[in-house]
Structures are given as C-alpha cells and as structure tokens.
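Coming up is one lone chain in structure tokens, specifically the form predicted alone.
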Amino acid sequence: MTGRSPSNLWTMARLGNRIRGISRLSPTATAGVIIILLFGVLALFSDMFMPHDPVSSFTDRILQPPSAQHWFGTDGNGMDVFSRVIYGAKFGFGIAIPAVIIAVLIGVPVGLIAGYRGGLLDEVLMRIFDGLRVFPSIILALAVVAATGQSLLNVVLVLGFLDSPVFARLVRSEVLALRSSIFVESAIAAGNPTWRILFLHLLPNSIQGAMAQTAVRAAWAVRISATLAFLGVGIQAPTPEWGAMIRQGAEFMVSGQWWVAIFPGIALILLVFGLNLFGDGIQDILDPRRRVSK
C-alpha cells in the first residue's frame, strides 16, 4: 500500500490554507469564482452535460414543457432547452474572454504612452477613445456589427474595440501619477530606452487597477453581446447563444410557454452575476482601502 509523500500532502495544505485564506478575505470573489467554475465546467465537458444534441430538432415534441425528458422542455423547433443552455456558455467564455483580451492589447500600451509622453499626443489619443464612450456602447456595437457582418469573429473584435478606452483610462492614470517617480527618473537616467521603461517599470506598476476590471468588463462583454443578439444583430439562431434563445423564447411568453426564455435569461443572468461578484471581490483583495469601507 503506497501513500502520499509528505512533501505532497504539505503542499497540498499550503493551497488549502491559501484558499481558505482568499475565501475569508474576501467571500464575495469566492462566490464568483464558484459561479464562474461552474460555467466553465459546463462550456469545457458540455458534451457528457447535455442529453441531445443542441441543435437537433424534434418535430414531434414542439414547445413542450420541462419533463423528465427535457429538462427544461423544447422551444419552437422541438430543440432542446436544456442541451441549447448548457451549450450556449461556450459562447458566453468565448465571447468574452477574446473581447477583454483585445481590450486589454489596446487599451494598455496607449494608456502607458499616452501617460508617459503627455502633451499633444495624449490630448489625441485620450480624445480619440473619449469618442468611442460618447455615444452609448449598445448602439455603436449595433451600427459596427450591422455594418461589418454578424459573426462571432465580428462581435468579439467589435466588443474588444470598444471597452479598450476602459483600460486606456485606468493605465493612463497610473502611469501619469508614477511617471515623476524616483524609479523611472533613474532608469532615464541610466539610459534605458523608452520601451524599456514603458513595458519592464511602469507596467508591472501600473496594471493592477486594469486587471481588476477584466472580470466586471468580461460581464459587459457577455451582456452586450447576448443584447445584440436579442435585438437580431450578432449571432442568430438556430446557434444556442443566450441572447438570441431568449429572443426566440420572448414570442412564446404571451402564450404560456414561458421556457423557451425563462431558462437562458437565468444562465445569463448567473455568469454575468458571477464575473461581477468575482471582479469586485478582486478589487477588494488589491485595494485594502476597500475592504476597511465596507
């Protein structure tokens, strides 16, 4: 009979510990990292979750209620509700993860240049993407996504282009604050050439405020999108995405048949929850102040 090797039982107390130690520090990214562990499990195995396929139409069992053979019923195809959900967080972690990450490619190199040269060229660039947040997100995405063709490639480039300025914003003000500091007027004084000082000193200084928002700014990825695709921009059915079954399903509510949305509107409703319990629960942990508010 073998065992475990003390070096792999005390390194296995040492992550328990540190997660009990994140889970009293701050129970609110706890229960977001629950939520969001959930999905993710659904969007990564959703194939041993679902009992059929997601896009497989019964034409003999149209708009039926949930049972113990559909779960949470069949829409107006005779699909699935339940299989379609399950499915559809794909498209929830693969519409936001790519959007904040091309956010965050943008958004945080002209934040640290527009911060650390100032003058003309900040004024113009910060007054290039305050144009981007002049008019509301939704209406532009739908004028950009209308106009460019409504893929899931389009949504997420769309998205990613608009919450840049969020992290242009958040790195820039760092960086205006540490540009004078006794760090980089050395490394200037050392010869470092400006590359060097943007991305090796004030970077690693000034990204902890744009990391805490990725999480919040994942959720306004998830919720806009699901929102185009409600108004018919975006990805359209018979692809199981949140939005557009609760737009297929809000047809069906005067008439009683009430799953059709109900069922994907809570599964949007939860991730969005979650990414946003997560994100504040971030902020608290990195910013102390915070915690002694609340």
Given for the second form:
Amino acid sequence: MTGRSPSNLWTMARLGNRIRGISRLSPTATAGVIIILLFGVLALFSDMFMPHDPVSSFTDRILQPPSAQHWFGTDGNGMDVFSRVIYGAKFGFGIAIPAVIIAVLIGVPVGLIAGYRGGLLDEVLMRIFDGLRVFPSIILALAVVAATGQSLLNVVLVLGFLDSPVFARLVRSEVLALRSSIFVESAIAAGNPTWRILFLHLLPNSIQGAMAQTAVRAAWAVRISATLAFLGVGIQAPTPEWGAMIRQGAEFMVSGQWWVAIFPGIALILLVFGLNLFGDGIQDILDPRRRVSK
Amino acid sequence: MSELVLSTKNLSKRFPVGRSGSFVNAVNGVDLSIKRGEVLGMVGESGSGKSTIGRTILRLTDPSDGEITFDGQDITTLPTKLIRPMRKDMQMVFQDPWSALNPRMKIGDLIAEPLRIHFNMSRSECNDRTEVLAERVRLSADFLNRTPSALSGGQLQRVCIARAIATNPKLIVLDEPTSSLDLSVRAGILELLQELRAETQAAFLFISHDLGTIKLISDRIAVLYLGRVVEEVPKDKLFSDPSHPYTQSLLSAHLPSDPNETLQRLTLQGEIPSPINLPTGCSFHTRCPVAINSCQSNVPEADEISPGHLVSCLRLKDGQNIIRRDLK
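Rather than the form predicted alone that you just supplied, could I have the structure of the form predicted in complex with its partner chain?
Let's see the whole complex now, leading with the same chain.
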C-alpha cells in the first residue's frame, strides 16, 4: 500500500490525540481556533468562495434582499454582499496580523530594555506609553490616521504603534521579576554582553505572557480598524471592508434594507469573538492557576 | 612561581536600607589574597558577608570602599565595558544550580556560551570543545540536547562547573557549590573540583559554611564574622591551632569525624548582631566569652602569629584568646 504506511498512520493518530488533548484542556480555545481557521480559509481562498466579483455592480439589481442568486442580497451599488463579506476577511487579517507584529516588534524590545535597565530610562519610556494609553485609542487612531493620510498602510502602522504599550508592559513586568534572578547574574558572570542577556536570556523567559495576548490584541485591531473604516477614516467605500460596508449599509437600515449592514456586522463580530475565545483559551492553558480555578 | 591572582585591600560593601539613610554593612574592610593554583576557603555564618565578598570581587556588585586587584590590574572602578572581556579569566559557580541556568537554553548551549562570548571559534570547534568539557565534568553527551529541567542537581552543578572552566579562567569563585546538593552527590562534585584545581592551576575562592568541605579542598581558610576576616589560617592549623575565639566556637560546633571523640560544645550566647548597627570595637565582643572592656572600643588588627596565620584578637597579647585549653 502506498501513502498509508504504518508510521504515517501513527503520526496521524498522535496528531489526533494531541488535538483532542488541547480541546479537552480548553474548549474555548478550540472553538476560537475553528472560527479563526474558517475565516482564514475564506481570506486565503476567497476567489473560490465568492460567487461574484465583490466590486462589480449589477446596476439592474440594486438593494435586492437575500435570494438564491445573492445569498446576502445586494447593496446600494448593486454589489453582491455575500462576496464582499468573504472578501472582507482579507482586510480583517491583513490589518490585524501586521498591526500585532508591529506592536510586538516595538513593544517587546522597549519592555525588555525598560525592565532590565530600570531607573530613569524605565520611567521615561513607561510614562510615554502611559501617555499613549490615556487617550481613548479610537480617538487617537482617528486623529493620527487623519493627520498622516488615508491609507491602509497608515492604519496598520498607527494600530501597531498604539498597541505596543500592551506588549511593553507585559514583558517589562516579567523582566523586572527576572532581572535579579540567579541565572541572569550567572549570565553576567559568564561575560554576556547586554544584548545577549536581553535577547537570549530574558526574552525567551519573559515572552510567554505577551504571546498569549497576541490573539486578543488581534481582535482589538480588527475591531478598531473596522471602526475607523465605519467612521470613514482609512479605508473608503466601496472597498469591501466590513467597517466600510456597515457604514454604507447603516443608511439603508431605516428604510428596511437590513442585509447590507447586518451581514458584514455578523462577520466582524464572529471574527472578533473567535480571536478573543482563542486568546482567552491560550491564557487558560498557559496559566495553570486560571485553569484550576475553573 | 607564586603570582598573585587576586588581592583585596580594605574591601567594603554597604547596602542602603530603603530610604532610611542607614546601611547594611555586609563587608567591612576585608584584605584577601589568592595565589595561582591556590584554594582559599571562606567560612562564616549566614549573613557574614561570604557571598557578597565573592560577588564584589567579580564586580557583579560594586564595592563601596577598598581596592580589588585582579591579575595585577586594579579593577575596583573599571567600567562594565572593560570588565566584560576580563570575565574570561574570572568565573563563578553558584550555590543553587537549579536557578543558576537559563531554563530555556539547551545544556550544550549553556556550556558553549562562555566560548561563544570570549573566543572566536568556528561552530565545529566550539561543539568539539563543548563535548570535551562535558566529558571532563563527567556529564553524558546525551544531555547536551536537553534543557536544565531534565537534569538532577548534581548534573546541573557539573554543567555550571563546565561553564566556569570553559575559558580556562585564572580565578573561579565557588559560592557554596555543594551545599544545596545531596551528600552522595556532594562528594562527587568535590572530587571533581579537586581534580580540576590540580589540572587548571586556577585560583579558587571556595565559599562555604561547612568546615568539613572547606577542610577537604582549601589550602588556606579565612574565617568571617560580620563582614570581617577574624582569622586567616593554613589548613593544617585550622583544627590544631584555632586562635580566634570565634573560630574555636565554630570548630566546636563541627561534628568530629571520629565517633569516639568526646564532643565538647562551646555554644555561643545570643544572636549574630545586626549588620545595620555594627558593634563598636571588635565586632565579636558581644558574644565573645573572653571579651574585656577594651574589646568594646578597639578594633583589633591582624597579627601574624606564625607564617600565614593571621588573627585579629586583642586578647592575643595576654594569651587569653584561647577559650578552653581542653578543647584542643
């Protein structure tokens, strides 16, 4: 027999066991993963699932209710809402993932240095980040995106920058606890330069909490980017982005054409929900105390 | 040729207590010297400043006062940047091997770390050397790909020792390297250290509170009390001719190895005084059975009563420093 050699079956069985183990450990995380994977597949292979072009308008079928031809109906431009909702997943991930990566790339090194060096540098860095957190993030994001120019790239950069304090704080608090630990002193005694202590010794031992937060912060990024688009900043209609679609659909709500806004809204809620479930579940798995208390 | 590897002069270390303006006087004017290939043992109760001396000598913490000369160079105030390359020649082994190793690094990387930092080695050269080092400390090469959690305390301490000898240092500070290990494991580690000491010609500063361990490995022994060296004595004279009252009381607390030997305890009264408010004069006078009035006001100087045997006691002059003759 080809393909199904015993070792192959064995690995598959082990993988199955592994998945079952994780799902027993945290059913919420599993539910989250399923939702995220679903949207991931839609985003990656949207061409296969979209029955119509998301930005071509059927001028003769404006604002049609859901039907066999247009499952989620059509919007004010006669565009297929179902196809647009599917295409919108690309924006959800396309903004959230790079934004979180930027936030981690800024926040983690800042947290490492602030926590390890302490003193004045720590004070200054943390007060700057406190300052960032004082403003409601939507208003700050709105102002910055409006000031720097309306582009997708700017939205990603601003979200990443605004979210970096979250990661900086998490890493910093871990480093503060680890700074005086013996293995760090032992690393100093061995002659490690500071960069090696930061990135080879402190980073691997302090990153766990920050990594567990990435899914939750991705949910935040999805939510804020959709809000920005809803407010007309960053991404503009008729780009098939969920926030922008909800904005378009909002004006038709009063006249009874609910499907234009409701379907992208449901997609948005589901993705944010999935990311949050996953993030919470991951934290449960990583933190034994939280697991026990359940 | 007995070149001096390390010497300290009047070494002191104070730690501020909160913002109260008072200080913990951990180390108070310590003069030490260690020659090449020599093992200096350092004994004292907890809180006597043993570990602080070890850490200060290696500039893991900055001295408050005094001088440290390492390998002919004054390193007392040398900036960190210049200390770092010198760490090739001065290494440390910590007390608790479970927490002295980065839990997320592989054993092989931990042993190779000093090599990677201090030498410009090719990868294969580094791996070869790591294997040699592991073999030298009798650690199976199978462990090189494991993380510290897979090893026992004795094995972890062997890893720490391999790290310490990796760069052929001139000085190794061993801060109670065996006191957290089981008795059976302890013997193996001590045996290994004795072999290494003969092989490497490195100077050892061996810190311990266990007289038996100290006796086994040291050439000279410094007895510490409240951050001061009260007696510095060649090994063979420690048990035969302890001259400071504190040394004598320490020895009487040590169980003899001969079960038939009668045990005569000389129990000190009271607690070790707080290092925040050091006693005036001789810091041992509050608990010393032979203290006289002048002990409260005069700080004793170290007297060399025989070659290499230094004692800081005011009662040396009238010969009353020996508490009970029958103890000897």
